[in-house]
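Just the one chain here, the form predicted on its own, laid out as structure tokens.
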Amino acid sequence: MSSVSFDHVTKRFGDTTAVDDLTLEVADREFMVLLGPSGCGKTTALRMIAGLESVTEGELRIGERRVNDVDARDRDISMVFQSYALYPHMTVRKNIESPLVATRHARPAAAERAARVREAADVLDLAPYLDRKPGELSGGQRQRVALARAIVRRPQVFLMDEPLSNLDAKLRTQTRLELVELWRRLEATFIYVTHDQVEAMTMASRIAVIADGRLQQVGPPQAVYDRPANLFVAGFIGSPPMNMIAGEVDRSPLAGPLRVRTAIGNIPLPTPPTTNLHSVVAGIRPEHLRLGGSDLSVEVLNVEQLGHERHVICRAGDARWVVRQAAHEPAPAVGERVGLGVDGASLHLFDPTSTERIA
């Protein structure tokens, strides 16, 4: 059993609260991603699981075992850091083997250590490099050595702290796929920390979004994208991010169909919101806007060509919006005033005071 459970866990550093009343269940064999901006508390949460930081309040469990006071070396976890942290004077083989040699419990026999190293090397395609030193490897290969060193122990839980951040874009994409394949092959619990929402969306079985030390939302990546719980999640998940504008729900029978009135036009509402709030914040994903509509009026500031599509950057009142446009459609001119059509069924509404989602 390799589940991880936070039960009202808080971590303070003096007067600073890094993690605030975190309750989160990570299921056995799940790939959970802790996602949030720098300084939000996600790495502190990971380090508490690893035993590198103490728990100020609450209870932390790995499986059925309470680990608040358990030494880091006795928690049966492996951790991969942002830096590779390899021994430069050792070969790849010795680097991978090092956790088995340094164990404080019964050290595996030499034959078993060799078999485990070979198995880990085969899983991560490192067999040709076992007798090389880290300095002779590329960044991607060194990161794979760090991963092999983690899996050779066969731990209950794998912890990963932004392990791809030092790789270039191509290697990041390749290593993301390798990590997901590794997770499926090992059938282990992975807890992965990142500020990169693309990594979270493409790798996680579930995402836990964290801001200012507090959990904002937990769910499968697509569910979090489709139904963000609050304004923070709506603005953080999505690339380009969701477009936002303040508005007022117009319920007047003389006004015709239900709509949200804004400074740049009216957004149709297919169904009434489940609130009597008058003022709201409307959110619209870039892919749910179309150029040439008559709902809203904006000014084109720039057109970004991306090959398969283009991003049309617009001035929408005091905000800048992004409209996704297919590459084969006619591009608007910079400085042109254009109309936008809105897919009302994909509209998101938020309470401007609580910032929570309105159903």
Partner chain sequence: MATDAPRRGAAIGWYVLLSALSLIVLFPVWMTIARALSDGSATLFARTPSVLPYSPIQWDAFSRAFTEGGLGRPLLVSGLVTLIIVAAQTATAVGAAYAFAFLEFPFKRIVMVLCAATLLLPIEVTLIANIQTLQEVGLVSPSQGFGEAIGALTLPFLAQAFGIFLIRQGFLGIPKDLRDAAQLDGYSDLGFLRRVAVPVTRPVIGSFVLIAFLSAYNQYVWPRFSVKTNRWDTVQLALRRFGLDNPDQLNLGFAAAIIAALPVLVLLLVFQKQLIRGLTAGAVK
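Let's compare: the form predicted on its own is above, so bring in the form predicted together with its partner chain.
Shown below: the chain alone.
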């Protein structure tokens, strides 16, 4: 069994708490992405699984086994590092073979080692490069060597710490796909740390969003996108990010339909919110705004052409909003005041004090 579970795990470095009371279940053969801004504790969580950091409090299990006190090398895990951490003095072959020879007492026979290196190299198309040193390889090739080194020991759990961040954009897109294919093929558990929400969205079975050492939300990518649990998740996931504005729920029956009053206009609410809060933060994704509507009024600051679509940057009170617009629609002029239409069904409401989602 290769599930990984955090049970109220806390990690402190001196006075700072890197991971705060984390409880998270990673199921067997799941592709779990730990997503969060840098310094949020996601890497620390990953390193605790690896055994590179000790657990201060709580319990960490791999499968059924409690691993708090198990040595890194005895955890049956592999890890791919952001820097790839290839041994510069070893050939690709030696690098891949390294986990098989490092531990003397558990060292497979030479023939088996060769076969496994060959297999791993084949999986990652590295066969032609086996006798080169890492310094002679491109970034993408190095990344694949790191992956090969990870799979060669056939672990139950793969840990990946931002493995794509040193690749250029094009290669990154391609490698994302390869990683997912690899995951399917290996039928192992992947735990993947990144700050890039695109990676998280495209690859994960489930995403765990982490901020300030705390777990914010866990769920499948679309669920997290559709129903962010709090302001942080709402703002972090989605590109361009969700547009936010503070407002008040106008419940007076005299005022007509239920709506959120804001500095730039009113947003209609199709259903009443579940709480009876007065002040809220309203959030709305750029694709749910329509230029030419009449709910809100904003000033166009800039228009970004992306080819297939267009981002219209507007001043919305103190905030800057982005409106997505199809390329074939007429573009507004900079400095123009435009009206925006809002689909009330796609409106997100958050409690400004607790930052939790209320509707």
